[in-house]
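For reference, the chain that follows is the form predicted alone, supplied as structure tokens.
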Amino acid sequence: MDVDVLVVGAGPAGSTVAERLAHAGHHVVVVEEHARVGIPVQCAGLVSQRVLSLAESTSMVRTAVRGATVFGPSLGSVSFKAAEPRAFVIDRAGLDVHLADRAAHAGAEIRTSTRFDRLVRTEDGRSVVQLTGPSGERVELRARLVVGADGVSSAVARAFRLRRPVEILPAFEAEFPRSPGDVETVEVYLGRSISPGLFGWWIPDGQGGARVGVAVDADGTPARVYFDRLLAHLARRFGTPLANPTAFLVSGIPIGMIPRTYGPGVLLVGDAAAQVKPLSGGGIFTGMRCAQLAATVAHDALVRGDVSSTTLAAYDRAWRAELGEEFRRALYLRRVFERLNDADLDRLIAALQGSELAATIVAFGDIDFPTHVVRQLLRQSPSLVRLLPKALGAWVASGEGQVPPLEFDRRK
């Protein structure tokens, strides 16, 4: 079977650029290796409202969240309340049957219980690719372009020979039908008995329940034992452990960039790509908008009859002129934070609390380009910047975008 694009993964990334592809009249194939596009759930489903707009959509939408407590290690903690919601809880599984519905609208054919296995060859232009069936049947399929949106372990990236090893972050959660807590507030917990590398959290559902999760250093430790660690802290938290859970979500989080997310007659979009958040670990709306990025550059090569590596490159700039900057910024800050111990840490949310450095978080917040706030809090009060290397105080006092340099390159 011949087609113009091949999509591997029916995530918000892939089933974004599929959608825009077959809507400009492209033949589009997307295969989803899991029985139901959605199931497993990927992430905690906490969003901004840059991607309800790119879905087009709030139907998905469980609940507002208007703001955040951070809580140190000894559980000291600094909050802060918008008037406004700043950011969504929402079925994180209706969100990716949305997306794969607009896609089909538009043209797309979905094949679910589909996995890509390898690349066979190339001939005539065209990468010849091997798929396995819903009955465990194997059949070629000759595409012009592939579009690996294929997550963390992504298949296409190795098939096409674009991955380094990035620095893998395990995450574990769980949803809870019952649980105390603020509906409009999101919870944080740092420290490095339960979170070392990046974050514990609590996330109402809207529905009278949360998410609780944990995303780790991959240090040899199992995250599961990180995340009974944040219910221990929990249950002293509320003064009553949470019971229950419904669900179990076990994910990888690729935290770095890789070199190139393009190659002769391939893209990269999405976890694939390594396109997340370092300071989160969020990618949802990181990715549907380099999926956008990708759809506009694959649809002009297509055109042009040129989907080699000189042509495809544009995809390559065009996302990191828009948000590479911001990802090295956030990449730098998490290095300086995985330096700082569990003293630091209450250290520096003791120097986060008062009114004006919260009305500043208001002010400045955004979950999808948080550097922006952390650069205006440093500027803002110099006791946070007397916590940090000298380096970061540089780079704050400097105006300048570029990072200062920082031995952080570190894979696992």
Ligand SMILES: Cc1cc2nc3c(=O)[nH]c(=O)nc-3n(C[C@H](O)[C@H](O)[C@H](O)COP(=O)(O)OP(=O)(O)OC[C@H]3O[C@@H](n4cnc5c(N)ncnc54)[C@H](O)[C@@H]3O)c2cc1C
Given for the second form:
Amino acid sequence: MDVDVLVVGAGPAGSTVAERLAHAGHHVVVVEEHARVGIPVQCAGLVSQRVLSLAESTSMVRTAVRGATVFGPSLGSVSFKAAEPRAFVIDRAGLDVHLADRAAHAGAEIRTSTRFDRLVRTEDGRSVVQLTGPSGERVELRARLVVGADGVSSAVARAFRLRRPVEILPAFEAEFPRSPGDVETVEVYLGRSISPGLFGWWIPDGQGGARVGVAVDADGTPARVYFDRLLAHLARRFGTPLANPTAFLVSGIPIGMIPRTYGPGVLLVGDAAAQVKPLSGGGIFTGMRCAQLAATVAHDALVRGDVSSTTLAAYDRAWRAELGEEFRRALYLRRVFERLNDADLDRLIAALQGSELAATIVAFGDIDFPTHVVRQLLRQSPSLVRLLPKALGAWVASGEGQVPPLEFDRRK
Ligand SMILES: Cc1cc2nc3c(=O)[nH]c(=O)nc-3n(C[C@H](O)[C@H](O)[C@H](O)COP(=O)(O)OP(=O)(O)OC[C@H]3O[C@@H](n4cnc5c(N)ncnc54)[C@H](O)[C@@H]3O)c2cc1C
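To test you: the structure above is the form predicted alone. What is the structure of the form predicted in complex with the ligand?
And the full complex, kicking off with our chain again.
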């Protein structure tokens, strides 16, 4: 079979590309290895208004969140709350189904229980790929353009020899149908013994329960071990243990910028391209936005009949122009953060407890562009800068956009 575009993966990034290209009149096939789009869920489902705008729907929203409480390793905390919603907890499977439905309505063919296996050869400038269909049958398909939207372990990236992200943080999450806690506030847990390298989270699910998880930069210790420690922490905090989780999720979060997200006849989008916010591991907004940019460049390339590397490079330039600076700053701050021990983290929480700083977080906090608020906080509070390496002070004092050269290697 011949198609214009083969999209591998019916997650938010894949369905966004598929919808746009099908809408523009291209013959688009989406393959999804699972039997149902959106299942299993591998996400906490906390998103900004931007995601709802990109999806043009609020149907998947479970509840709105107005604030956050960040806990240090000794359970000292800092809280802030805005007057209006700052984020939304969504039914993540609902988002994926909604986006796949939109792609199907635009004319894309969605094939579930169908896996991309490998690139077989290139023929007349087209990629001949091998798929495995619902009954285990082998299918060959020829595509002018292949879009790898197949998530963190992207088989498309491997098949087309595009290098993978440098770091994949193991994550472990569970859903608890009942939980104490403020239904309008997410909780973030810092500490090397709970979540080295990132954080643990407690997120209200809008139905009386919570999603609890960790993502860790671990030394080979399974994320589950850290998750159990977080549960013990939460039991102390709430004065009662959380009981009867209904679903577990084990996955990975790609962190870092890969050098190339395109090649001849191929584009990578979303987690496959590591388009994930380095400070939070969130990737729905960034993946969908980059998918839109990918669709624009892909459309032009298909219309011109030129899907060469040179033409598709415009996509790589476009998404880096929009998000690259934020990612670079966030990666830098992540490295600073990784150097902090538990005592430093406790001191950081204590320093943030001033009401002025909480007001700054409320004013500048944006879950999609978190480095803005960090920079503002550091500018406002010399005591915060004193806690952190010298280079950070230089960054704060420098002009907007510059990131200081790294003065240390990652601690591993
Ligand atoms: C524990 C955890 C919590 C998270 N919480 C949040 C959050 O609160 N907010 C946020 O913004 N982000 C969050 N993320 C990140 C977010 O889930 C991802 O960034 C997002 O799902 C990326 O979308 P995507 O479309 O690129 O990939 P995915 O959603 O991973 O979709 C890829 C699709 O490709 C399919 N696929 C894979 N290989 C193949 C193949 N060979 N053939 C066919 N199909 C294939 C998969 O089945 C999947 O459906 C979280 C991640 C984790 C692990």
